[in-house]
Amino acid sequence: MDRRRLGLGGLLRHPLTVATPSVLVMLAFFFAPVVITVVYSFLTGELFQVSRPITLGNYESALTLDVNRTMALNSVIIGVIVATVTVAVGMPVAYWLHFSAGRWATPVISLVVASMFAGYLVRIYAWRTVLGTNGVINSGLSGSGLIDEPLGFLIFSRAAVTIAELHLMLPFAIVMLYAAIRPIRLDHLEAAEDLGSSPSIRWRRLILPLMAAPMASAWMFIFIVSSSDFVTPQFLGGLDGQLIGTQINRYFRESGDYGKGAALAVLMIVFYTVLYLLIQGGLRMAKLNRIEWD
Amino acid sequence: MQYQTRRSIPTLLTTIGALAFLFVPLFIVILFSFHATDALTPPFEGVSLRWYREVLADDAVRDGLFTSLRVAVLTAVTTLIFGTAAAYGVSRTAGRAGAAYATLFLLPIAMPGLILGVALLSFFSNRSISLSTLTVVIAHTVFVAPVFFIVARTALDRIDEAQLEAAADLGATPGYRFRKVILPQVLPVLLAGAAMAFVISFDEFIVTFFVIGNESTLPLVIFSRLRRTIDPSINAISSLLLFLNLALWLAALLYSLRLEARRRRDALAQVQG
């Protein structure tokens, strides 16, 4: 923008003026709700209302209730497994799509995206059909005489939640990693090859360092989404497989204790933020945060 | 592909395994939606369309479908307007102010749906705003506008500054420049972004669950059925939803492929001509 013309008229015509209403909408409907949640977490909640006095009791109960601890632990365990496995599977898929798929790359990545569009609830439901007591796996196994009684642990367990989360998250891992691997050119691989490196060295010394930052982003995204899910556990988790989202949902939708629910939500935000900063710090220390090629 | 590819058996096998894992459960749902009996488990005993007939005659499903369509269309429109305005302002502004605006606009992307949902529920209850499809549209817009913003900004950043300066020198006002220089170049991307907003909104459950009033979107109808019973009609609803989403997505894909082909043709014509 030309500084000379920046009078009132210039200010009105400034591009950021066009963007301001949008940002105000975000402030009103994103930042204000977050602020209110933080305020609620210090108030006493009851029957879908909050009132004074100001209290730390919500945080005390959030951190000390056994049920919260169990569910939080489940969230962390399942989130770590799901994020790690999907990134570990997504990497070779991204490699194949970029370096060896050729004309197959577009149809295959399209299929992966298509599976995402099958719908969130549909995909959870699909696993109930597959894993259920009378589900496809159990009927298949008993039909072929391998088992006498259905394998009960398949559904309503942490394992069931983990499998469904893997299914929900794998497409995200593949899409994010494929987008990130595309700048790496085959020349890089061939140069390393000409210098006599083995395939495992090329993975360790070339591809993984170049992909460390996007892998960390994908990991973090998938960890956040899968560990905060409360719908999958509701349909597949049974008693043992509930995540912390279940408890937040109960406070907000069933008991109406907004204060306790808000405290749990705030703790989740804090936890995710700290984890994010730790991962970014780790990348920076390993000097993997900003690798440039070419 | 412009370069030689290389064979890699382990990564190929991983890809095949991943695709199988993603699609086998979906095929089973589709298969049993055509089941003649109400059994949801093998063996498969004959094909019928009875569940589809049942679902299509079901008022709750139809109402849910219309509510979902209304919400998704409104979300796509509001996202298109607010997202484009934000992306335009940020991409035409160098320096800190633009970056600050971008950060403010992008932050909701890092927020899990659950927390956005309960935060908005607290906000609406605190402000005594009653829950309705309007609050759902607001929530969906906050949820998808940042994603749209990324797509729109990438396209707007590619616009050649020289064209805008030339237009300005010839006396075009900012509004005229936007309509005649910028918009024709980015419109396809903006529409694709709006389509994406539509699809995300149409399928969204978690945020919706907290901010909806008495009406139900289609995912909420499915949710309440899933909770109650094992009901074979769920297979049919799910399959219909799947076909609908796939059709939308396929249309978007074909459209983008055609655009790509046209861009290549234009580029070629430019080189030759």
Given for the second form:
Amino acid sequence: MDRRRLGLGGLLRHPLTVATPSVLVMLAFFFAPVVITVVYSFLTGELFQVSRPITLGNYESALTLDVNRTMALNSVIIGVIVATVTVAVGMPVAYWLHFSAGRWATPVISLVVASMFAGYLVRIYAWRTVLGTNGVINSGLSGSGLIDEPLGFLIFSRAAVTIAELHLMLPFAIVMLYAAIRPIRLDHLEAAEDLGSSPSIRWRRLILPLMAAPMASAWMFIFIVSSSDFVTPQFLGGLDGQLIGTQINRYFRESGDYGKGAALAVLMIVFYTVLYLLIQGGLRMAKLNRIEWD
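Could the form predicted alone be given as well, to go with the form predicted together with the partner chain?
Keep in mind that what follows is only the chain, not its partners or any molecules around it.
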């Protein structure tokens, strides 16, 4: 009996047994949808259905339509701006929370996390209230006599989408970077200071190299989420601020052309994968992809 129990316990602790549930979940909720999307991208889509013959026309359309190229460019521009700014702002905040905030660290990080629970659409509509023609900014400028007519460029533009995305993504950057910086102990900074390092040198030679991989991960995550968003552009983007996710949504939900929508989605996945590999390759070449903590 003891041997049986020992054998069963060993089986339950076997790595393959432990990993099987996670693998099944990944297969069901990630790999299977991706495979289906790839298959759809080679089929002819019409009226919310797909059918044969197999075609490459969906990819040709995705790559040649001017509207797709414009939206893809908007996605890249907005994604780069949002990811770069949020990481650049989130890194000092994470540093302050870990090393300087003291007893204020927990309340502040709690407020940051609480802001993420606010409704997505509520926050988007809040920016419409702020940036709209009759919004807070235009009303304040008109009331002070600085403008005679509302500033139309504040709303329904690429700038409006970028501002809203910055607000939506900044809490994620702060939380991710704060979690990543916690293994760095105050002893590391004190040792660098004892060796004569100035604050700028400590940032350049200690903090940034240790945080390079987490910062790259945070940047990639925020870039993917912000550049593929299709809700914010619909409410704030107008004609000039639409992203490629909006076009995919239109293919799937409005025109019912699953083939073209799937082709665009596959191209986005390929683009994100290549970008991820390039970033990881750069970190590996700089020997910053893995940090061994003492």
